[in-house]
Each structure stands twice: as structure tokens, then as C-alpha cells.
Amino acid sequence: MSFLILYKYYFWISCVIILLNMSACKNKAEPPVHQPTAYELTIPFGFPTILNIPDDNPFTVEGIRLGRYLFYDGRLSGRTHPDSLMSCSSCHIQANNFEAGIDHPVFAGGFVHGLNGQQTHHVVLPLVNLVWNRSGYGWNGFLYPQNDKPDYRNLEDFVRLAVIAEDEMAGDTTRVKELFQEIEGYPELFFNAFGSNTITFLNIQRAIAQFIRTFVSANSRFDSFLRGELQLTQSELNGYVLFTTEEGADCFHCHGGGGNPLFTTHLFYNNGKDTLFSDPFDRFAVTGDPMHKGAYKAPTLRNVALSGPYMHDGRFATLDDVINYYSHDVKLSPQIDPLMHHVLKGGVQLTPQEKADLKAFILSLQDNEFLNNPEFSHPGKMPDE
């Protein structure tokens, strides 16, 4: 009976054993999976609802952090060496409405070069608000969601464009990530932003896709008048009035306000800067159609002051050169928009007064917290410092 007994208690300790044994094993071989703290964008005052964030990488606390290091990173050419460094902020200077300005000390009037001396075809555009483009990237908008060119969707896309392009960092992806992969600090970065302590490329363009989707800038002048916080000064209620009528300056068709708060359409528009049209990269090289000769996208006049040198190809300098060319030097061509009324009387024909208001309420659009935040800026000590 006793033996029984000592039998039925050695076989219940088994058990125990076994089942411990297994729960460790299991345990082992499937370690608890991360998961990123979602981030909420907050939507300005009489900002559009609906954004543009691609289902498959959406807004994390982790991903953002981590593609803060990587768009202020001149490794992300895949190089080390000091005379080949270059990253996103090489070309998007935050001080400069994330340009590359008309002062920049390395890219003289505006263009960019790449590492290896490649000038790009256009000037560079503002990082500014692009959680609401839906219509393409670029000046053309050749980068927007195609059937037939599923490495051309998003932003996401830009990012990869930007490291691979002969014109600007001519780099290789492969050689990218497993550079950042032996940077110590990374990995764990990655990790915690998606789960893996394998970088990929496309968690790396992920990854600064966020960071820059987080560009808002909402805090101008003109904000605070609609907030009602503050009362704008004559000059420049004027210059809104003339912004905003086809009688008076006409900008709002392209540009917004009002009831546009991006001040940009996001869309392209042959605007009268020339009669002939030889450029291979303006809006008719991505649709095809004739009428899309030289039709470029209208860029956000958010912080516009700081975004020189204008229009596509950086031909006017300042602020007044745009206004005297819409006012008095506007080109009639077969291709021009509709929407440019006043192209038989050579422009909108402003007076010295009305120019110097519909500046006054331009420049109320400048947005100094946004081109101060230290939220957008470099992050100080990168992750191996």
C-alpha cells in the first residue's frame, strides 16, 4: 500500500516537472512581442479630418523617435566618411520652412546636388504639411499611387528615391541598412519602433515617413486672427481680401484660404511663365496629356517667405519678383490654366499699395513655432554618441 502510494506521488511530481519544463521552452522560443505606443496627431483648428497615413505604417511614439535620428543621419547615404555624408537635412533645412533656402552654405540659389556633384532638376519643396497631400509627390507629382508602378505610392517611396537617387545621395539600399544594422544603439531602435532587431530598408523609409508626417505648421498669424485671439493689421486684411478675390490679387484658386487652410491646392497648374516648353520633368511627363506642358504643382505659401528661391526651376529670388511676375508678366500660351483670369492684360495689374498688402498678409503666414520646434529639430547626440 505504501509503495502505491510513494508511486502516485513521484508520478504527480513528474508531471509537475514536465509541464514546467515545457512552459519554459515555449516561453524560449516565443518572446513577448513589442508593441509601439500609438500617437494621435492632434488636428489644428479648421484643418481637414482626413490624412494621409498608409494603412501599414501608421503614427507610433517609437517610429517617430526613430525616424528623427534617421532624417538627421548623414549615414543614410550608406557612407561614413566625412566628405560623403548627407541626409534628409542636408536639403531640408527646418529654419528654411524644410528647404534648402537661397542662402544655403553647401547648394548656392536654391537647387541641390548630389554626392556626386548631380544637380536636381527643380528646386526643392517644403516638408510642410504633407499628412494632407493625397495628389502626389514632387513637382510633377510623379510619385502618387499607380497601378502599374507599385514603387511609386507614397511618401514612404520618396524616402527610398531620395537615398538611391543619382542626384542626390546615390546610395544602395542593401549597403543602407546594413550599415545602420552595426551602428550600435539602432537595432534597439527598430525594435521598439517595429519589432524587429532586423533593419530594413523599408522600416527605415517607414520610419522617416512618420517623422515628417508630423511637420504641421498651423500657428502663423493668420491662425491666431481665425482663433480670434488676435486682430491683423489693416494692410494685411487687405492683402487677404486681395488673396482671396478674382478682382483683386486672385491667388486663392491654386493657393487656398479661406476655407483652404493648407494655402495650397496641392494640385498643378500651368501658371504663364513661358510660351514654350521643353522641360522633360513638368506634369505632362507623368500624364501625357499636351495640356500638362509646363504645369507644375502649387506649392503651400505656409512660411513662403523662407522657402526662396520660387517656382520650379528658382528663377525669381524674393517675395516682390513673384509679385511684380503675377502682376504684370504673366504669359499667354495655349496651356495655360483657366484659372488664370487676368493672362490677357499681362496679370492681376496691382498697384505699389496692393502689392505691399498682399505681401503684408503672405508674410502673416509665417510660423515661427513651427520653424522653432525642437520637436522637429536635430535630436543632439545620435544613437552611437
Given for the second form:
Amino acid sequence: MSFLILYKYYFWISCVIILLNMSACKNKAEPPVHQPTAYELTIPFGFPTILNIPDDNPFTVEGIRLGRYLFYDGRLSGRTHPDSLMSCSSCHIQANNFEAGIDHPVFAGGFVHGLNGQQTHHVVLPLVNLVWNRSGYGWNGFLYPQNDKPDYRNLEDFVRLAVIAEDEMAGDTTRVKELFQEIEGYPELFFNAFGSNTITFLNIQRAIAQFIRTFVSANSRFDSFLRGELQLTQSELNGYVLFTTEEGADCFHCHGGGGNPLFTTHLFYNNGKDTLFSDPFDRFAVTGDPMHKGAYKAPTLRNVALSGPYMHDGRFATLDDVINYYSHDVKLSPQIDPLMHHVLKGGVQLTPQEKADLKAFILSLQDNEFLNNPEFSHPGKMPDE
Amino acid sequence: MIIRHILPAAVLILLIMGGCKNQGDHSSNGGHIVMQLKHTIDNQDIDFDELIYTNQAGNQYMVTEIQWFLSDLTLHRSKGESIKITGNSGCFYVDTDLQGSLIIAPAEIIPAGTYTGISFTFGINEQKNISGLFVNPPESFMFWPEYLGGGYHYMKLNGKWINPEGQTEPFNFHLGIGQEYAEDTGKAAVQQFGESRQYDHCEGYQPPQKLNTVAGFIQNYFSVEFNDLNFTITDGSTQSFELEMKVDNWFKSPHVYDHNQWGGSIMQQQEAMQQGCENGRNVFVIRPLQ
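Taking the form predicted on its own as the starting point, write out the structure of the form predicted in complex with the partner chain.
So here's everything in the complex, that chain up top.
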């Protein structure tokens, strides 16, 4: 009986099967709707091979391209009035090692403030080689991968915090994403990068973080020296040996050297600047360990001559001030890091000639190719121009 | 009938049997070892950053962190046969601040059988201890400056002690390649520091007034041997050990190491590093765990 029914409707069943097959074939023939191009970072000589790239935000050519526009677009503040524009590049200037710089035309002495005039808690850190930072972002490392708070873990989160912080853009993420949704050209860029014309703030964060992670500085005179391409001057060589010896300037345990060409450990140290600690944003604020009071990140020394003012609070204006401090003015406290073992002499006691040699070496870490790399510069025209 | 029912069933049975056989093959190669690292002072787990310990010289001290390399881990059998762990460059980084580093679990399969001993190198031997061996942190942060011999620290043991003036003074008990200095030995300055281009700057280098001229290098790493063990590795088993570093012994015997004598930094004091490394022969204890 059932066989007879099937036979009766044979024609119609066949038609349905054919249509289904045709539909399936049509789907197979369609090109992928969203196919971003994977971007592979070239690892410089001697640099770490393990990168800090979140699984949910891999490098893509399209993501980096979008991030570059957003990094330089003052409308990231969520506003369009010329007096209310602020972008990442307002404080992170390429020519100044992606810091504000002591000669900043708006932020006197390199002390930055937000759109409402409120000064930031700490001075700006450089955006250099951050793709290798796996130990926490910010002077106290409050953004770190193992953080229990899932939105306080990585560079992406720093973008969001910069937009909403009262001492920075004092913005609103909803307003920002809605504003960019209306700007001609951006929805298409977001589609190319993330597969959707609908702009989300998460994708804004992701794109900017991707762009920042491409900021690689690895072609200073010192890098050429490590690659065997040139010899440093006698003064630079003297400075290098001082830099990397305990009885010299003793910089290397925290600030690297030939074996750690990042010139930072990205770790946190109390380097003896003070004896009393009241900053609510030191490392202690993150770990709760009283021994971490007054401890801050050791920043990279790449391009450091352009990174003033120095220390978390910008207390030193020049590199000479910093060298003098480590030579003669280090202070003992219960919290001082054991690596500061010269503290009872006040520091490493460099002579004027040794200071000059040390400075000469540190200046050899300046990477002019990085500071002028057109791939990191303002894109020229914004998507709607 | 045969094709539709018996053949698929036979294939299925063969696949299952094959799977079982593979598992059996895997375990028949042997087992594994795991070492759990422990750092003690006066036989107790260390209270870090607590100024509560007194060493043999009478220095009151505390320890902040210990970072060190264990390498050339080798298992020995009765007839002189030995199995060396070669994975991970044969080097294992241990850091009291990194819980994951306190368990050494080599991936290598250890042949089944009875073993009589374990040995390892404290630090890294001169064949491997070359600048550039590690590019990734935290191992790369252990680099030993080229001018002082290059390669990597064997150990960073950081802390503080109370000096005769009653001040809490930092110390860096850092062990690695030592130096001979021209001023002390009358030897000529080192002209050939090493194969790595990173040494280039040292050749013919004229030290500024604070530094002496390096005339030679001294390898301070040493072998730690436990020859009185008796344990068996069976197929698919894991034999665990507890490896204890008795930190107080670094300062105890045969040399009474006095922080007041050597001060806060010893990377350029070969005599201090030599005393430390000679004391190091009495630092480690190993116990098989069930």
C-alpha cells in the first residue's frame, strides 16, 4: 500500500529532490562572504617567538588597516566638534616613540590630560613591541591575561578604557560605535575586517589592538650590531658593558640587553625612588602584596631618549636626570627590589665619563626606521575623505 | 548476506582490536618520570619576603625569589647504562614565582626497568650555555652578560640581609660563568670571547675605570648525583620524585658564606661564586614518591 502511494507521488517527490539538489549546488558555488587576509608578523633577530595575540583577535591585513584609521581618527572620542576630538594618536605620537613627548604642543612637559582637563594618573607608556608583552599592561600591570575580570586582560581592553576614562576621552562606547556606523567608508572596512557592516565597540577595540601590535622596533644601531652589520663606537661599547655588569651601571636585570632585546622584562620593580608610598595605582593595587608598594613596570629603553618625562609620575625630564638618579639618589625602603643592591651607596656611582658612555649606548637603541615607518603613520585620508 | 552483515562486523572488530593494540604498544615503550620541586630553609617551606632566617654566618636574611636552571637530567641503570632527557634543549627553568615551573614532567618515555640513580647539572654546561639558546621569557630573562662570559645565569637567588649597621640590604646571589681578571692574574685580556656575534664587542674592549679586564672564564656549573636510588619504571607508569633545594645549605658547608663579606652582588666575584657552587653540592635532596 505504502509503495503504491510513493509511486503515485513519484513525480512530485522527484521534483522536490531535484530542487533541493539545485539549491545545494547554488550554495556551493557562492564565494565565501568574508575572507580576511591573515597577517604574519616577522620575528626580528633574537626576539621572542611567543606572541601575545588573543585567539579571538588574530592578525589580519584588513583588521590592521582598519585599526590604523581608528588609531588616528579623533572621532574615537565619540564627538565631532573640533575641540572635542581625541584619538590614540593625540597622546601616542610616532615621532615620540608613541608617547606624548616632552615637547608636545598641547600637553606641556609630556603630562597628558583628557578632554575634560583631568590629568592622567601616570605619564604615558610607549606603544613599542607590545606584541611581546605577556606580563600586564599599564604601569602597574592591571590588565593581564589571567585576570578574573574578563574585560581587564589585554590591549583590547586598554582601548575601551582609554575611550571611557574620565582623564582621557571621557567617552561612551555606544555613542562611539553609533558615530562610526554613520561615517561613510567605515562599515565597509569593518565588514572586510570582521565580516559585518554593523559596527561593534568590541571590533573597534580589536582593530586598534591589531594595529598597535604591529609596532615593532628592531632596527636600531644596536640591533645592527647584534646582527653583525656594524660596530658600535668605543663610547657605545663602554656603555654597553656598563649597562650589562653589576659593578657597572647594572641595568640589565630589569632592562635587558643582548639576550633580551626587548630592553624590558615587562615586570614590576620598586626602584628606590621614594621611601613612602601613597599612590593608589602602584603594583600593590593589583597584587595586594605589601612588598609591591611603590613598584611599577620597567619600561622598554628602546627609543627612550624620546620617552620623557621619565618614571611613572614623570618626575625626571631628561635622560641625564635618570642616569644621575640611578647613580646617586636611590633610596632605601623595606619595599625596594633586591635587584637594587647598590642602594646603600645611593646608586651605582658612575663617573661623568661613565655616564656619558652609558648614555651613548642607550642612544644606540634609537630606531629611526621605526619612528618614521610609513606603515605606522597617519593614513593621510580618513575613510570618508 | 556476507557482504551486508558479516563483512562490516569483521571490519569493526578489527578496528577495535587495532585500537587496543595501539594503546598496548604505546605503554609497552615504558613510562614517565615527574619531579616536584620544593625549596626549603631549615627543612621548612620558605616564607618568602620574611626576614626570619639566620644563616651559618649569623646573617639574618630573607628570600624574595629563586630562579634557576636544571639540565642534563639523566636516569642511571646498574650496568652503566643511562637515559638522558633531551627535550626542551635538555634544560628546565625553575621559578618559585611560577607554579607551573615547579613540576618537571619530561615528555620522553623512559624504558621500562629498574634504575639505580638520577643525576642532573645545576646550571647549564658550556656546550649548551651559549647566548641565544633561549629567545622567549622567562628563560631569556636569565641571560648572563657577554662581557662576563655569556649564556645564562645558573641561578638568581634574591633576598635581603641585615648588615652590621642594622640596615636591610639587598643581595643577589647570582651564579653563572665566572671570570678571571687580568689585574688579578697577570694574564692578557681575552681576545676571543666566543663564536656568537654577541661577543664581538668584548674583543679588545677597554673597560672603563669601574671594570677590570677579563682574562678568562670559569665554568661554575656542577653535577648533582643521587646514586643510591632504587626505582622501577613499568609500562605506562609514572614515577614521581620530590627534589628539594635546601636553600640554607647554599650558605653553610664547606664554606660559611657571609653576606657581609661578599656584599650584594657576586657576578663579578668568582671566589664568591665558587664558594656558592661548592656549597651547592650539599643543597639538593631527592625522594621517590609513591
